Amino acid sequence: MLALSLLLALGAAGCGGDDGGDEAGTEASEGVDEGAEPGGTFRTQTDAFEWTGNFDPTGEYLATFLGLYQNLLGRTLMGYNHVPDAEGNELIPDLAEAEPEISEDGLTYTFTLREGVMWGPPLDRAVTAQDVEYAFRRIATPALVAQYGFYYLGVIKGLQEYSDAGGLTEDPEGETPIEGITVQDERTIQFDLEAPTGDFLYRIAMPAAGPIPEEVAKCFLTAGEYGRFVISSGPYMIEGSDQLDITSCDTMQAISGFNPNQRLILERNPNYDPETDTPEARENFFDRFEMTLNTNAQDIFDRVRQGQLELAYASEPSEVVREYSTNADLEDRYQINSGDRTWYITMNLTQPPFDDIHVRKAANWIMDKEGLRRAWGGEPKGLIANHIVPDTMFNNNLEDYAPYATEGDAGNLEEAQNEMRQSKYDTDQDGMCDAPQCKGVLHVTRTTDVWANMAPIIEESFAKIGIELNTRQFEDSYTIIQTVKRQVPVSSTPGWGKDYADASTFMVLFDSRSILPEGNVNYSLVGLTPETAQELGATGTVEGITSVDDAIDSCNELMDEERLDCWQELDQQLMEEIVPWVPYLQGNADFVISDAVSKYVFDQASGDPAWAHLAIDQDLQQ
């Protein structure tokens, strides 16, 4: 069976484990379990709510959301046990009662839903196959900006055509059926694919593919609107859901427990039946979950230390990393696991001077990557990144591949200037970017501590080759760089963690078919054509940009080792022939917890704490 064969092959490819931890100077954390008891309120604060889709499952692509939704709020046909390492990347039936029936040709998947899975208040009814089908109608509705809709459009028969016709409308009776999705009865749904897709089960486990109730969501056909009205199918619901009046679209007011700029408060869903789930996947210890915004990261960590919070969901100031990584008394309070993620500086291939590959290569040669890692807190934060996909996802096959390696990872001025001399922006070939386009180059970054600390290092590195950056910090920097017409030349905002345990989830960042006017994650605009540029309002150098779409398609057709080899070759092609990024850190997933956390587990699938397994000792809370 194609999908299951791929799953077995990739269980090791996407694992975290001790390799990353050892090389980063620390052992991978095994977690804390000192006798977990149910009850209490789990409190955490974050230094940035940077939702990409305002918490609407159809469009939201922030890793924070993926972890929260999959653990606490939603059930998808396939899911995870929310545990660390290779086991955490293995798929299990979740909303489905068993693995699907898959046709011999790999084109048809048939799922049967579990009995007894109920929508939370105020719906109070069974989750049905129709709810799953409706989620795909939302994915195929352009106005809802499904940021990873490319996983389904052109894959499920008829879904692209449904999208081309406009998707959902206010008159659903007039819509065309989707050829490749058949609701056979209340509990049975069938998907017919255009071609065998070996990772389809992973795609079906993403939140956007989970059920959505039409009677509520039909009122919100603009991107992000449904985010404040999300109805739970999981063990927790947004506080105040039971007060939502769904008599009509006009009577619905935003659920009080979620404000995208302030807080997310969850409480137990009274309609959740643990008999429809397994404790291996969800133990659901705490009664209430509070995540609130605090833009002062140091204050967040101080509150954790004082017992006023259970976990810091924030970028640690470097002083905090040093304290927790060197103090034996704090060792079990500092949880570190391989994050399967890459932090990088993205360069826009349409904007000068980064529309010149020699400038992009020079940027890789000159960047002080070790300085950037120190801004994060040093070795405990991860390995220096030398290419696109984390080494753990390639079974460390490319761990020695470093096309721009420099002594001490501090940059190499000679190599950078040799590359710059070949650029049209070096008018006298002295190794310096001296054309007018080299001055005042907009650099977008975040306002939080780590990014503020990185900014001068990035500016100093670029200045060594004559590029003068104009750094602008934004609280909503993702929104800025994901809007194509803003035409940001360079940004240090982004990092990328896997969507699931396959390198394809990194390569979508370079697929021209995933370029969107808003919510775009192909920040470098690899593969952009003049026609698409005109549609999106992109200007600059829009001709002659190399596309890797065919290579992506070729890799996606392969299985097992051939597939892995193909992605590795594409990674190297991107770093040598296109150079869209300056990758600098293979980030660990590290979290500081309080003494009150009696059970801590890491969720390898989401790269976040396994919220469904965390527990607290209420006697130790302040």
Partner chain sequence: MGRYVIRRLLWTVLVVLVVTLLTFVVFYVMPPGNPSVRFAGKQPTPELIAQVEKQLGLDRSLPEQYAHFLRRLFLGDGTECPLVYRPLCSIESVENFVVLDTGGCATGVSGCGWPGLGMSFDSRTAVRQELIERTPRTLSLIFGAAVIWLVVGVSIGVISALKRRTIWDRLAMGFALFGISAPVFWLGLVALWIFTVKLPFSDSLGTGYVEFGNDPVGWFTHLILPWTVLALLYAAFYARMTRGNLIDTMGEDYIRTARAKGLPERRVIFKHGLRASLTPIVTMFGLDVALLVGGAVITETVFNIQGLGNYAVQSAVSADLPAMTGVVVIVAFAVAFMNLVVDIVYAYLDPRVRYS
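Just so it is clear, the structure is predicted and the values come from calculations on it, not from any experiment. Only the largest set of C-alpha atoms that superpose within 1.5 Å between the two forms is called the rigid core. Positions refer to the first chain, counted from 1. What changes on going to the form predicted in complex with its partner chain:
- Once both forms are fitted on their rigid core, the CA atom of residue 87 lies less than 2 Å apart between these two forms.
- Relative to the superposed rigid core, the position of the CA of residue 571 differs between these two forms by 2 Å or more.
- A rigid-body turn of 24° separates the smaller part from the larger between these two forms.
Right, the form predicted on its own is done, so what does the form predicted in complex with its partner chain look like?
If you are looking for partners or other molecules, they are not here, because only the chain is given.
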């Protein structure tokens, strides 16, 4: 219990209130509350459905899914109140009736499920501890490609072994139990961990760890298929769920309300009992929810303006940002909150000239971050980033930490040149990178507007210290930079958002154990060893690269303030001693809503609107 209290406190501490508030345009919106009434249909459109696991909770990691699932569709043992700021990142018991019992050594967590939480149609039965256990069997089934599996495999005792044995099979009789998961009775489940894991409850709050009914899901043992058959345990269900014939696998046809390319339609789950929930977590005002695809983003915003939609779930064109952020009448219709994500330029520690720390520091000094923010749309798009983890996740403790602060965030040539003079690539000590390696340096970026607008600013900044970039824009730039052997020296493509409010979800980007030949997210190759380099086909300066693996492990063992301090120190170490990035923007999550939205709340945990608290004034709908 103590451990949980500490963890909850950490949650509160990890994500402070508004983003400081002093800097113009960066104060979080206060939401909207004009008297919420139940009823109506909440309509939103997106310009792209980008499911990563086809909406199957076991495999899906798209933030959109996390928000929708946690707010509307599914109950997990631990959950959130779906509110903004620090409070929004605090864990609450959701499917669990109370906080779990945690053993003194932090290795055993025992949850008791609430009574009365029912599966939606067509199941019509209580959610049980076996359903939770079944979710973990799915996570450990390789064929289901659990994209968050790393949060559980090797953490819960025996789960990795179960996975190694193949996980769920067509012959359930042949399966072995998972050592670290014990279903004590219908409502009690115990987890035994391999080692103390400070953020285990955050992991338990992920949709993948929520209950899944075996009688339906057993028919879908290939990644993504269950996504068309998700059974609700929350206040809403996918439209047409009640038509699903679960007599046997062959009678099941995909639920009509969800088409991964076109629409997600939800309606009230008749089996949901508000008594098993709290209004603080879910108010469930609207009767029906529609998220559909509109390939024309501008049209989405026009429709919101005309009252045909309640919310635009799409990236705002710059003119929309300008209009809504400068027009006082529209101010409360443009909702801005910290998105708990960092946008950055990554530098490859193995590739010249970025294999020299002084060049990387010079890059941080010279970068026109304000210019980059303008390319994004200006202040509404976020705070200037000066370090790795968003301030909100450090309770703003590092708000004033800016090791490369420059006036107006426009870059400082003198400091940059001072740094460059110490580099081996400045052969005549004039503060300019003049070695041949400084010319034609490959810079990979995206093709979309923001990145196209940023490219000349980045080129210009680097040129001031003698580095001539050869910018190449790729539709699939992530694929390029995630392939180690392509050896991209510098890229402005990436950004990273939290999975949950713990800095560990950022530090994985610097863990040498996560360096993969393809799909690698440790773009800078922090901690790369010559042996790993040889395996992956990486060449360049592969010797003497500092590793932070031990520091990551140390922090992961800690809890409470110690844990927070540990991550903060590591963040600072990375920025000053390794310097893998030029972080430039702590991205906001901003949404345009219509006049018909009578209650708007932001969900800090998911970084999306708090769907469970939104309400509409039907009289203002078109």
